[in-house]
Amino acid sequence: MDFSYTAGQQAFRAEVRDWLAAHVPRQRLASFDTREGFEQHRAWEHQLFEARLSMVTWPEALGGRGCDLVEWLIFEEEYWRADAPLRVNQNGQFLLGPTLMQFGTEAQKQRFLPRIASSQDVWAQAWSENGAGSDLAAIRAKAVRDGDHFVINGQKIWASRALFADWIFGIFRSDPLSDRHHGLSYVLVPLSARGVSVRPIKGLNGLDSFAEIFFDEVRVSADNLIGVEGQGWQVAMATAGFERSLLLRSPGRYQRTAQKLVQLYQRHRAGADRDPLLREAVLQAWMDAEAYNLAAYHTVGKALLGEQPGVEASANKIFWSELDLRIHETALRILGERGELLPEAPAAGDVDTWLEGYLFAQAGTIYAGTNEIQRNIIAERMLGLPKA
């Protein structure tokens, strides 16, 4: 593999750092799970969509740049390096706009992507259900064909963002007499729409982190139906590969995290070395940051090749979630009991955000299929293991 970059990389990057360096707030933004911090959140992805680098490998007639997945990997690695904010139109921008750009009708395209990329819209994520998490298949919340529009009805949960946000993307069964993922539709439905209710539901952070959303005869045109109707699980299918692929959780990120616990272990390291093992935890997470990048690149190559992810997106999901999880809580190993504290907190000193992260980083190997799910996935289309 050639690790060199092309001169119109080399500028390309050197033109993000420069915006970023120039334009990324000085003072952290407040949560996006509060109003105030979510319309901050928004308008700061508005800026990037006005330098063209909100949805950098998008056409640029659709709110894009038309990068390569390389320059994408690029902009991210400075995105995190500059410690950029969190970005809350993430389901919008990496799940919902590859399922449109692959399932859409030119029209669903030009009607939703620039308003996704600018941030106009933000999106939630309407799937789970009281009894139909990581099964996704016994969902029961319908859609039901009324001429041209759909009239769903029933309740979704642990929709993230779902509080604030403008639409939601769900699956709904549109066939009553079908079971399991047969019968299912793809729909697009405005949270303004009447008959729907949003109630939230704390995270662990004590913040309205999640929503539950209820349907009561909400009526939906026809054209917020994504591929063919009763077919919304082959379209559901892949944006959960989306989800678990690259695009929702780059490498960037992690290696900014794992850079950020280095430098936290060298300015505790007179305490953190009477645990011997803390130090060979600090290296496995920055080797493991590592690996995980050099992955990336490994998949992108492949890509720009034209061969298409597989089975290797639920591999890839678990190994992102677990070292998430690992670099937490080797943090909060080095911070010892200061790790509880709140970075408000009195005495907190550098305690910075790790125990926020490391509450969110529980989430991890939940959303985008639990890590037992991804297992199985993998023991039986990779590894051809019979189902258990």
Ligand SMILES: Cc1cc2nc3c(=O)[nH]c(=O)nc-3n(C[C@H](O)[C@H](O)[C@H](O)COP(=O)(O)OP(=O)(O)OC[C@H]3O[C@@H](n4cnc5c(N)ncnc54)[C@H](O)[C@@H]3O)c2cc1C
The other form holds:
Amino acid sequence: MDFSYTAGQQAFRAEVRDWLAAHVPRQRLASFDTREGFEQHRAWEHQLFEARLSMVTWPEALGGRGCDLVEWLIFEEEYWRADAPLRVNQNGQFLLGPTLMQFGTEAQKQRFLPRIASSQDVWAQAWSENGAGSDLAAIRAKAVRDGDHFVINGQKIWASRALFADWIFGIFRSDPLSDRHHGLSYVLVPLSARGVSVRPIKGLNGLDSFAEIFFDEVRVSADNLIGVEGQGWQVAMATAGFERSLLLRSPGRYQRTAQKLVQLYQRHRAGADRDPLLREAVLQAWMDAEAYNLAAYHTVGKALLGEQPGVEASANKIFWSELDLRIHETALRILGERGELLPEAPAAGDVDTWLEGYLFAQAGTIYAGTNEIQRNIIAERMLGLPKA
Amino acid sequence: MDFTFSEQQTSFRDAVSRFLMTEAAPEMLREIWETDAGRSPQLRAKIAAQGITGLSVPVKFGGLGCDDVDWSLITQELGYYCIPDSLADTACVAAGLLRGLGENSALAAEWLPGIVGGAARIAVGHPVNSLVADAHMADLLLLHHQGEVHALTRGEVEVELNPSIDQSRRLCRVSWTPGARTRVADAELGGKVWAEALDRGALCVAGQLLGLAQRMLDLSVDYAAQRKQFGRPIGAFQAIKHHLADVVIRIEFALPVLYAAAHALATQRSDRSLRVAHAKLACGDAAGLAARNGLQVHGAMGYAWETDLQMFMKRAWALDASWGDRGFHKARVADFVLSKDAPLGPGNVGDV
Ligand SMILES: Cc1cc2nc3c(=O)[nH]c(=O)nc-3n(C[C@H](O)[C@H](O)[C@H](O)COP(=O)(O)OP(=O)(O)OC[C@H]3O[C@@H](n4cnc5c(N)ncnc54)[C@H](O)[C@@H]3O)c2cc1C
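Right, the form predicted alone is done; let's see the coordinates for the form predicted in complex with the ligand.
Below is the whole assembly, all chains and molecules, this chain first.
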């Protein structure tokens, strides 16, 4: 056990910190749930890429810089510390990217990964359907093999940022006679393909945060199949593992938010201390963000020793999503009657982005597999309890 | 940056675990509970033979010269097997206190070798605990008086036992008279060693609480798999699953807090007291939930004296407030978090 960083790691931190200090936009970008904001975020991603900072752990040949996971944590810490923009291509970069690293052919890696790193292609995840939410194996949208193509029909829903994205990674039923987890295939589809239509769905913030996608006789090359035809479920579970693990939600995010919560509380102490539970909640939020961070370092240490992450990812997902909710709930309570005000309201004062964060935190316990489902997974796969 | 244990550390832990599994079965713990002393010299001797009592003692006194990081694995085992002995008070806290008296301390030279052998029992009277555990059978007592450290033998003090709901606890009110002869450290040195003893005592309790949490979880999972109602194991019911999954989450996210605290104390990081306080709270939460949900999963069996769960549950209840209760440790966290310019945000893990 050794908590000191090497000289190389310290130099890397300094480099990232300096670069971010010089480049993070001073003015907050518009929300990436708008066309304008989306493109602003894409441009930011491109800047990161040019500095070889968009995907630090990827090999240089694929647009990264070959960092190890400790350096990744350092990068993330600096990124959140600098209040840099949210990652518009998080689905491509943190979910599809590692999936391609594991299941993609060499040609697929060369073709897709550098463009993900640079966000020339921004990706959306097209898994959920009206009838297949928690019960993802109930998927009905079809991708049927026709020579060297797949023909896709059906519809997907809740695909985040799909209105402005370039590509989706989807799971479709490729064997029409199959059922449940069998006969599914993991296929990449350009949203510009003929027969694809995307209809926006507004989220709680009133913006087009997700979309419904309709596929009508959409033909895509069989080169876009990831892994083995009919074994898409296995590939999808790898993606889901990344989604629930540290990759999607690194600890810097929560440490930063918890830090801001402490600052908010300090500024409003006179009012906040009338409710002693608020002080308690602030301290607990800070401790939990610390715990999440320490757990990340522990996990990374074990991963560097070759230990494969497993179902702990489910515990991880529950922990960050519930922590995020508690932090934001506490912030709004501290803000009191101003908590409902939008940032542009004349009387908003320092409401900042707490309300927006609060809204998005409501979704954290639902996306990436609901927390109920994660608790089932923990009980069944970690504790070995019988299936219902 | 390497937040993992060495092969050697984990294999020692594994060996201790295998040993305690056979030597400290619940039936045996119950027998020890029933005795007056509440302690088994035989068990203590066997534990010493494993090397556990010598962990914190420097090599030159015959010990293993290990540190708090090694202990953070071992205290979990002591908790998991609910060892009916305030072993850590002697072998970890008192050993640390004696080391803290300095290279040339005659008292340390006299007592450290005896700790290794397992025969010496040293009770620690830190002011954070109003009662002293195991003072009734201590060979030596290290007691606090106005910041100073005083050392007395059992014959020089009077003890009054206070029964606890945890029948393995032996809590004593100690009456004694401080004097120049009993003083082994003045208030200046004493301030340092008592502060460190507090962190170490709290850390030992945190480790035990987490071990207890894991044991209560394991017992409850076993029970949920075997007990049938409505024609199926109760573990198939989602409410039961979620009770147990919640315990898993608390444990998973308390472990690294415990380990980071151990590392902070072992390396004397400036934030060690904060880390220990956090660990004590997090491990106490895990144990508290494991007890509550464990009992619920057990149904009436959980309320029955004959069910083993009670031993672990009561130990967890008792330890939660020892070596500083929640208010005490939360205040320590608050002092840090609410202080000016505290390094609260991302990037605060590395040694400074
Ligand atoms: C902001 C946001 C972004 C999203 N982005 C995407 C995206 O990019 N791509 C994508 O494919 N999907 C996305 N989703 C969809 C998300 O994956 C689903 O919402 C999720 O899988 C749950 O499915 P559902 O909404 O149909 O809820 P349901 O499955 O209908 O669940 C409703 C409630 O019932 C509970 N429930 C269901 N089954 C069980 C069970 N077996 N045991 C216990 N409780 C159960 C659930 O936990 C939940 O509380 C997004 C969702 C949100 C909110």
